[in-house]
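In the block that follows, a single chain appears as structure tokens, in the form predicted on its own.
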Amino acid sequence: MSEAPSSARRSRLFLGPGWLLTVALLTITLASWFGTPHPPNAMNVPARLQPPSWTHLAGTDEFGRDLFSRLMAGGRISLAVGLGAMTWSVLAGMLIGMLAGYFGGWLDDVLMRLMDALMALPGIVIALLIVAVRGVGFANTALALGLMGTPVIARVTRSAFLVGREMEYVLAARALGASSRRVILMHILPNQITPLLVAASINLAAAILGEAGLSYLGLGTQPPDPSWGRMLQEAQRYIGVAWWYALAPGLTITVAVFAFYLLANDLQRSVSRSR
């Protein structure tokens, strides 16, 4: 009798991050299709450092630029970098994890020791090194952040394949002469996709946070293009006289990352309940 209320509570819990992400994605989509309420880079010095109002929902910065419009435009960049980094980490991590988990032996040892070495280094140091060597830009930032997330995806995939390769339907497919490629792609991977979605959601949140960190340090999105991290860095000088300047990007980063972590947590719970 308690199962129905419990399921309802879980559904409401899942809808929390779902609504947050829907609002965020809808805002970014509207900015892409219809533009922002104000040009994000348009300066209006007489209107500098104005508090939130109906004209400027999140206030203005030191150049009179509308913060809400810059947040919307910066969201497109953060989401694009995050998706690029997640795609890179998922593709590379899945390939490494599949090879290590399915074939095992010396290949597993070599690949996992490489992942251990990568995890031993602070992620931000790796990102700084890549960006410093290859230069700033969308592709390099996504590559750096994707490399940071690769070991996590690799380990999750490896664990899934260590279990999957011993399942009865996999052993039956091998006995019938199925090739390793067919077993991996058609039998193991489709049944282990949910844990990968959980890891990918966490990686996306980490990539958005990482892009904000690199932009804060001046190695991410370059001005005049807006970036949540760079907006936060620029707001430091005015935090005593314009509290809304730092609050707007800081709260936006927090809500975006928190929503993706909540989504990953709910996905993880659903995986645990299904087992």
Contents of the next structure:
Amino acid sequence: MSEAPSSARRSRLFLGPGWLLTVALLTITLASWFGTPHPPNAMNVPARLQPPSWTHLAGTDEFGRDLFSRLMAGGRISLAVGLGAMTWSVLAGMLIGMLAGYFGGWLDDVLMRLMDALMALPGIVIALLIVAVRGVGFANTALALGLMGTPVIARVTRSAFLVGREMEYVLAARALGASSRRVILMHILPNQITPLLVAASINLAAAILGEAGLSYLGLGTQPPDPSWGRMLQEAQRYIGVAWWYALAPGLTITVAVFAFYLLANDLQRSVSRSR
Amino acid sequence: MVITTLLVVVMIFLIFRVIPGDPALIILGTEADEAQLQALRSRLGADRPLIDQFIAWLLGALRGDLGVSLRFNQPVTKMIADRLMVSVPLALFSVALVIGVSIPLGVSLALIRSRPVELTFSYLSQLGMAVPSFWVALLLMMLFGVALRWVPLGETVDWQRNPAASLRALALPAIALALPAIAVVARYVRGGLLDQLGQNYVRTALGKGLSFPRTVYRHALRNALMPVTTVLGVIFADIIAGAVIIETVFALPGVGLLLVTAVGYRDFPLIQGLALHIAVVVVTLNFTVDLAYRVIDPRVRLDR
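Show the same protein again, this time as the form predicted in complex with its partner chain rather than the form predicted on its own.
To see the whole picture, the full complex is given below, headed by that same chain.
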């Protein structure tokens, strides 16, 4: 029954396609800090709505702006909102899940019923409610999407702690007089971290998808900041004349979301290997 | 279920009162003077004690009165009811697509035991979950509207007078909504069927001379589909959520588009009513699925 953490059981990281795609995505996004092929907001009306070419890898939009550069620059915002939202979900969800899973009893009941209630509203509806009340903006979008992911993280953490608190080393730590806080943070959490990382990765994927959705609706990232979702909304008017315009942002969102789903797979495999 | 519903109701109510920010100020903007703000506050009922407001709102909601839209000056209940004419057929259409496509797909994938196919599907289904449905919608428009010209784009359909045309207008949105769900459900069907095919009763059935197709369809598939029923509740909720964006993409006058419009106008009574409506639909659906599951499989007991 007891699974003492030993060096033989240490999770070895599984470096698979998810890591590859994630690192590639982050590299391209971070590279945009140092420069993009063209300035992302520079208009060049004579070169408007041009198909992909060697000068404009993803073509240009209705103002002649280079789509590839805008996608690179938009990646910073999409990823930043996604990471911000994930941080919200993970902090809030972990706190709730730890309290519910470790202490159980009425606290567990109350917290989990609250999470059930939050889950009764579809994520996008929660996000829209927050945006309606707080207004649009970077922080509000992150908060809205973060709230959307909280119940899932809370549930995952709770079940990890339900398993963790029964472990013999936890009993041993408690017998030695360790405080609840110490047991939770130093004994259970490090040993149950993998399902949390997997959930956080999926959460990030969902947040990026959510940001794109909100921005498409005009309720997420605001102009002049380029954002993948907003670019799709602008592209919609030109689907009859410029096939590449709607293609590039959609493909980018898909690849980014896919990357973090695959990363979750890789993280999952890191554990199953070590067992 | 009752507790969950009650909590959602409280949450939807509180979200507009407790989160910092004066709704009247947000609606009117900072240029508004105090008299205007006060007038709107009393129109919203925001000048009364919180508990009074809540009871009034709840009693109203139980009677089917969700207040009056600030922007459109119409009863919220009536506006939602009108929009359901679009949203309900859309949701049913896509759920039918999900069931119709994912079950045969999942079964075929379970029966084809080849490593490359399995691997491809595993990646494809994850890709299906990663693709934003509103982008799929745009691609479908480009394919069927622009390139093939099968479906007229930007056409407004009279829902009351022309049901045939309206059903056709629903085809692309329904496909866009169904696609990610198909990826998920087919995965469940495949996994469930593979589990069942490994069971002893399947070996027994084959051993007593039952043909393989008959074993699959009469025995294994029936058992495999039971867990799928539970996923359907989640899928239904996903489709309702997805419709918020998809209805906007296609400018379909449904509940989802109304919600986006209402958020754009900061029409708080309307947003509140819509959120309540959606929550009640989702909770009811989940409850119905739980009940259905118990009817299909008498071993399952509802313990809550």
